[in-house]
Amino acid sequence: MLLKAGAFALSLAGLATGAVAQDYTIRLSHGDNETNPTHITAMAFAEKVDEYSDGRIKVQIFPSNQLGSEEEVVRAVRNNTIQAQIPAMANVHPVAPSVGVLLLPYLFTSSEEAHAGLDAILEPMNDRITQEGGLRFLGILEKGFRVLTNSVRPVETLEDLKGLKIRVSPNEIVIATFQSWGIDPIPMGWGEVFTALQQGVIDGQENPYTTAQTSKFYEIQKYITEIHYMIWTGPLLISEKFYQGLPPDLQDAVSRAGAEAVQIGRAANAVQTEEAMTFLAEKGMVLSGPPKDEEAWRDAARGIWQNLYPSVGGEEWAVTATGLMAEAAK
């Protein structure tokens, strides 16, 4: 039997409504607890995605590596079995080599420089990593310079560093940087660090002040040195496969939400960093500031840039990217 014209129109309207009302779910993983700027960024993203998509996309947040290690989840995001993540940049590098330019030691000298540079590099970075790793950056969170903590002695010079067992993320650039300072660091997954420090398997590690506070390193570490070699960056990343499966208006909603969430996370970090420094000092940690011979640290680390170019997408990309960021940071 043929449908009458009115019924046919209603049928088409129903199909259209069903297409528009389709729900999407983003599972977002990160490795920090619920007081960290990473989680604040994730919460802001969830709220703004809900707002800008008119409720058509929901974000479920899984903190504290509930879905697996950062390295495992990066690969899951690439495969779209998990849709989004905020990992440390070093853990993205094995999947998308071009992000390695953001790990070059002594790339920035302040948070303000970093924000300008990170925003400037976002679009050209996405042109590369969507092809390299099936990932897309919605924004890049910054949580301050990675500082060195240890339980043995104050580190005020390169000589003081020698002999210490320092954990680093399992990333060739970070490893090479510490080797340029005359030590052999110990690569280790993030989930193992606290126990390894507690048991004396390692003497120290390097992460921002906020991480030293939220991970309770003050219970097992004594000394902090502001080595300034790398600012902690972590992308709010999404599966490119998932992103391309969204209608254009929802792609825009997700992109807008991500950009704004990262700005909120950065602002939260600035406040929390100051609070963390005060808190850690009150807990008895010794904050010695930058090394007395910081120029020697910087010269040694920047001296290996040329050797690292092949692992960060090639010399042409590295020179272009660092130049773009330096120009934006002026």
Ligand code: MLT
Second form
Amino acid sequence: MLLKAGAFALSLAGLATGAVAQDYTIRLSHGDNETNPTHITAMAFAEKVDEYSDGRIKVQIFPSNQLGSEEEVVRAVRNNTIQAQIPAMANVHPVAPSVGVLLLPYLFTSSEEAHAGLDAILEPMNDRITQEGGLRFLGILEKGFRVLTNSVRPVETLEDLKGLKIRVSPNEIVIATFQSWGIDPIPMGWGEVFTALQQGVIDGQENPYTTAQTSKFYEIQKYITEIHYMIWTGPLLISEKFYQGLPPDLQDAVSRAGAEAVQIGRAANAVQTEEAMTFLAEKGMVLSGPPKDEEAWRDAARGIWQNLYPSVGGEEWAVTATGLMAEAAK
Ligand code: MLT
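Mind pulling up the form predicted in complex with this ligand next to the form predicted alone we just looked at?
First the chain shown before, then all remaining chains and molecules of the complex.
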């Protein structure tokens, strides 16, 4: 009885000051700067979580890998020392192999197709990765095709690629894809890329148009080729341990906020991609569109899918997941 009276007195005090009890904090990490669509997604998530949880959950955003590299933070999210993250999919794959299906080269041919496929795969994916990696996707951000930039020459054919030092994320599927095109790419953490380009340790890298703009690659890169091999996807992911510790109403609040935030991020990216292309051309970059022999690139990379199945959760899952996404995109 005494306890109840005390709680009542506290809640009255809260009402009087307009204060709301904050019960949980989500620390959210990502690797981009504050103009990138990844950050816009993070901000939208923070706002919506605040709204849907009535202020009971606060989201703190840490951009530009302040809390550690993407690879390190994925592991911290698994352990719930950091609660949420928006990393590139390639950096989730080592902890949760099944997400590798989203890295298969030439999986999607457009952003629209990707949106349908990514939304359809969300629940089956969560059934697997909550077990595999202690991670849950609240939604999957999409930022358009990863385009190849370099400082040496226009890459218009597979032959032009040969001899270039191209950085890729340290991921076996991405590495195998570049090897199918006849080069050994240089795996490197994202945080080191700008300096490595600047110092000439590498000639080029591949990330979306919006990243080329927001990371200021136009200062140190000249040529862009739309290699179309992979759409940038990155989950808004949350620690399963943290999520399971929330009461059901707050789980719903977080899930709803995450799903809506990625839609906002995707829309922002579509607008920013158009702007980035114009901006990069104005800055003197040469945008050469897709390679002239794009079919040869596609055939070589699609030819290794079968070899990649063991790395993406097995053939049965790979065939089921890609089939489900293709069906949703029809
Ligand atoms: C990478 O290339 O490592 C990522 O795409 C960077 C990012 O998270 O945007």
